[in-house]
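Listed next as structure tokens is one chain, alone, in the form predicted on its own.
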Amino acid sequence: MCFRIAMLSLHTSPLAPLGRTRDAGGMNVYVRELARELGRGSMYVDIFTRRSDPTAPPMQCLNDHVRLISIPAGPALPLPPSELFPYVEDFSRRVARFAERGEHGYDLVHSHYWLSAVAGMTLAREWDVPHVTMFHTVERLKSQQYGAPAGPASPASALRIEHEGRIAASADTIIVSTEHEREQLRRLYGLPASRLQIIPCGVDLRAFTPGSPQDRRAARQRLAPTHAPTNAPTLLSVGRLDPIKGLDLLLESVAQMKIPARLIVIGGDPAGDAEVERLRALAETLGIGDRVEFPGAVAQPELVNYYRAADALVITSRYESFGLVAVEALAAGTPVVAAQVGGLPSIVRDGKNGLLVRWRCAQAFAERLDTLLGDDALRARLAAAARPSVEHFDWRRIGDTVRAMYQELTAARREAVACCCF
């Protein structure tokens, strides 16, 4: 029996270049790699995304069992998520029409992010199949991290909050990546634990490896600037250039360090990106402009070399529901210094594979970074423990867990339908 999944990623394509914009990051990796892993088994996955590039083919195959289908809904150009809600209904209708033309229906809908979940509610109801969703971020929780003032939310925020409440009430299962996230959603929506399943994001352990000592030396030499020695202490930041990532705090922390470390900021587009220019100007103002580099977004095959070249990955985010880059860095044998927020403490074990910073202030980060870079024995011990600490995030294990959840949900739905017939 063929098991077919309609996976929805309306606002961003899983093949979008990572880190280039604020809308392409860990979620894109999650959707792409989960679908590929499911497709390596007996499941068939169609990923539906909104067509945002008129030159992209309507359909692309990720492997023999996985297709990426671009659905026309609104103008065929990139739009921020805040402008996409008016096109959700059209997106849902066109996905349903695509399914009608196919030889087979779908056994389950799996949506990602609230816009996809709104479409997923409609499609799951129309097809009478289970609906699994993953919020990735929740508006009410995200607003708290920005210190949103009390009072009425903006119209866009209020719309999202309203629909996220409906999604939480209707979805058969909500996937969360950590125990911390499950507890937050349980309290926020009054949900029973049985409807919230913890399934973390995965990592490609074959792509992200520590390599040999020679590999690490070669990576450091290759990425070293011409004006600095290859053994200069190197810190790394990877991700979307979004305010929630706290990059201002990172630059301020580096400026306050006693050890003059070099910092590489992966993300954005160094050619004309306003946020890159703003961060570059801030680095100059702080007196560290000559030690901070902005190479832009980096393709995943090359990213492992940046992890290997770094003494530590630094995460100064206001909030992270999970923290995929932390897992990637640890898989590559690189310790992580991270803010003690969101799901990061479930990945970074203080004093075991990295260091956690309890207070989100520059002085606290600077002190922890100086401690790490100034202690060779500590750094070596954390690096040795890094990869073993994340081996349970292997995509094969994650895929097996998701398959089992899908099968349990569909079996329960078939049983319920059978009971209704008598």
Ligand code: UDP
The other form holds:
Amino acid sequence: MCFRIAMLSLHTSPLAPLGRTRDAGGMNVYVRELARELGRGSMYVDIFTRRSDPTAPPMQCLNDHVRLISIPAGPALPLPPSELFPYVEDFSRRVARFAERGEHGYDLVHSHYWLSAVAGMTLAREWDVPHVTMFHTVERLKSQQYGAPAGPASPASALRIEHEGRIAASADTIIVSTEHEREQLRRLYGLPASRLQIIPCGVDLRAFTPGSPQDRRAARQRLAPTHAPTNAPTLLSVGRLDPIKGLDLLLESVAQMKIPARLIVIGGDPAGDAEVERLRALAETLGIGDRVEFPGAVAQPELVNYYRAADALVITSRYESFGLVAVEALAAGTPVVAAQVGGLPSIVRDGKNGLLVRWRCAQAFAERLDTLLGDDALRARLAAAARPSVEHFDWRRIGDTVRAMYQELTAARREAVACCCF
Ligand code: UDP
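Given the form predicted on its own, corresponding form predicted in complex with ligand UDP:
Next comes the full complex, and the chain you just saw is listed first.
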């Protein structure tokens, strides 16, 4: 029997270029890779996204079992998530109409981010199927990272908080990527542990590999600037240029280091980006302008060469619900120095495959980075442990867990329906 999933990714397409804007990063990778993995088995997945590009085809195939369907709802332009709520109802209606025209219905709705989850609640109710959701970020937790002042939230924030509460109360299962996230949601919404399932994000272990020592040397040589020696200590940052990533702290930390390390900051629009310009100016002010490079966003298949070329990936984020880039760097055999926040401690083990920094201050980061770069033996030990430490994040394994969860939920729903008939 075929199992059909309606996967909702309203605010961003899983095929959007990664890291270039603030709205395309880990969630896009997650939706794309999970759908592909589910499609490799016997499941069929339709991913529904809002049409934000008038030239995009209405339907694309990601593999034999996976389709990406662009649903017109609101203007066919990229819009920030904060402007999309008025189009959610229309989006749901059009997804329902699309489903009516098909030969088969869906067995389950899996939504990503709160806007999709609002649509997911409506569709799951209408089709009488289970609704699985993943918040990716939660407004009440996110605002805490910025030290949100006590008092009323902005109207946009209040709207999101209200809906996230409704989603938490109604979804059959909420997927969280770490134990830490499960505890936070349990406390925030008083949810029973049974409705929260921990399933980490996966990594493409075939794409992100350490390579041979020659591969690593070649990667380093290719990225070496003409004015610096190939063996100059090299640090790397990869991600969307969003304030949550704490890049100001990263630059301040590098400026305070005793070792004059080179820093490559990947992310942002290579064709021109106000945030890159701001960060470049900050690097100049801090006196490290000649050691910091901003190549812009890099296509994912190319990223492995950056990970291989670096001595360490540095993550100074204020918050990370998971932190895919940490897993990718480790899979590529590169240690990670990360802030001890959110889900990062479930990936980075202090002194084993990287270093964790407890305090959000430049001096603490600078000290740990100097320690790592100044100690060849330590770096070699952490690098050797990096790849084995993330092999359990293989997408095949994650896909099996998600499939089993879907099947359990639909079986329980059928049983409940059968009981009601007697
Ligand atoms: N990424 C990329 N190119 C870039 C920047 C980021 O391919 O220039 C990808 C990166 O490989 C990772 C994802 O975007 O898979 C970022 O995920 P993460 O969980 O680290 O951060 P999020 O975007 O979820 O905050």
